[in-house]
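Next up: a single chain in structure tokens, the form predicted on its own.
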Amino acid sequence: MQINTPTVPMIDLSRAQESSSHTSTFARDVAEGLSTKYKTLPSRYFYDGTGSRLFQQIMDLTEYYLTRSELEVLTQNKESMATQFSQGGSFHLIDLGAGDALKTKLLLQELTTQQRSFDYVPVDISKDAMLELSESLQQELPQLKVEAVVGEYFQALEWLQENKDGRKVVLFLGSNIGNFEAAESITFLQSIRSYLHAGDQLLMGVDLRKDPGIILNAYNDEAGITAAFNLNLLHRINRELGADFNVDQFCHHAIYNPQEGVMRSFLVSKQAQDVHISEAGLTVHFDAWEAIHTENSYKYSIPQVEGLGRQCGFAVDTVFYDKQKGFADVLFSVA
């Protein structure tokens, strides 16, 4: 006899949106970055099926410490992690971005091992990667409780304010944060904190200041897999935009600030050339060596990051770092 296993609940909270309803707001965000004195390209589309690839490939390289120091700090820490989390009681695990919760996971099993009373809601814009950590889930943690929530941070922040209450620990990991310009921060972790309440935590991934050549190595590997990454963003762009680019006329170039404390990353043109996007009714002319801006990566250090907390409203409880001290999680109290 087939015992069929109980599916995860899922809440579907994004925008469905149309194949040509995607293109153009594609095509718009492309046409207003191209436009500008100095050009840029929006980051978040980097990960299409392609990008999401190499993107884990990169995860893999030896150059690329992040993901490695945060599962450090985790492993290390999960125990403390757990009982901080635990001390107000019962609780909504929130985990904004969850992917494939690799790192989540962690505190998941160590919260279940300690018996505490909590329900895990994975918060992602793919319906695709939520169906699939539901499913994992089911097989690796059949007891634990599960809510996936399908939509934008935000959008699955105030479902939760409207349909479930009691306390909240938000997870934010991965050095996300550092994405942001530093305004865009301030304005992303005070949304954040508008939903929480006393009681209530946030535990954030912040990839501190160190070696500046180790943090150079991590955006530019030997292996020209982060290049590829980038360049992607371009084939992408031909693919589904109607555009023309030359790929092989762009290269990729990454630079590292450490007064700003800034990794920054450009696609910079080989060649005078024209670019033809079809579906954004463009033109674009690019002279020789004239980059694109595709990405910001900010490193913090303490000080800064316990300054932005308190600017937004939170207080620092514990900072626990990896064995180097070169990357934090950082478990912040609503202030």
Given for the second form:
Amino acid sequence: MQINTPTVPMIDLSRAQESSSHTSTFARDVAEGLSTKYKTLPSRYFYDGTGSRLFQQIMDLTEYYLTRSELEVLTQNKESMATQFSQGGSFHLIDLGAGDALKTKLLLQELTTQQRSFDYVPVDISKDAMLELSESLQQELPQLKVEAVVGEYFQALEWLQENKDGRKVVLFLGSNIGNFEAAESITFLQSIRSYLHAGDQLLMGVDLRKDPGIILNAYNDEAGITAAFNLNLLHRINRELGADFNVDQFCHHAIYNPQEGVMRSFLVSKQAQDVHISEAGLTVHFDAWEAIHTENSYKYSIPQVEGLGRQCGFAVDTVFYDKQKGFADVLFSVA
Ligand code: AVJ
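Next, give the form predicted together with ligand AVJ, keeping in mind that what was shown is the form predicted on its own.
Whole complex next, starting from this chain.
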């Protein structure tokens, strides 16, 4: 489905999927996750309006170093990145999970300054975010060609495959890869690879392994914003799926496992309770102190990232670090 206003061209793929079934994908995912022995909810549902605003606040937290570190990487290396993107001639810059594109804007600026031939395709599941981004880019970089896509990553890549020829440079920033289990990240990168050709590139942001205390604090902030972000998932289920979670009776708990290099976030039930979820046609029982696993945030080493790329048909061109080497943006070429 295409929505074209005179000012903001935007492709909305999000509804095509939803209307096809009676129960929403959300309801089905929630029902499935809460019906297993170890309860779980997919972290991609964090980002409704409130969740996206809370994530913006997380990015401003002193404890949450990731965004500042990546901003430093991009600020220090944008010239070299822009030059390497452009080596094969004109290209589509595809930004998976663009959000407010704060970091990408540094690259867009630089590419514009270098007078490179490219257009910008931000992809996000949040329609509001894509509307705001398109409008802000029109103000800030009026000569830039932008076509925002609202939808899941692979819907968007599918759409691109059918609608845009030419070279592609894919951005997957912000350590979003960290949300995937090892096997999922392989499938994910292999799928991205299947849409790319010789000469195409991928720039991926990864949070690196470091002092566990620093990592732990990033997900246990003093102000409790991360807790609110995690708990908002229950508010969202209440609102959108007609559930009756007593959110006060759950608490945020996040732990770091330094052997696996993973932060795991949970919502823990403070008492025995039953929760009814109308849209899912389900009543869920919680024992006292039973937990729902809501997120993984994997931390990588550089050899791991190289190995992951290699398994998925990518070769590392350049690793860009921040000063402390706590975060890296890795530029891959199709191998
Ligand atoms: C957006 C997935 C990179 O895992 O660090 C922040 C989300 N969760 N605080 C991350 C998040 C809790 C974030 N990513």
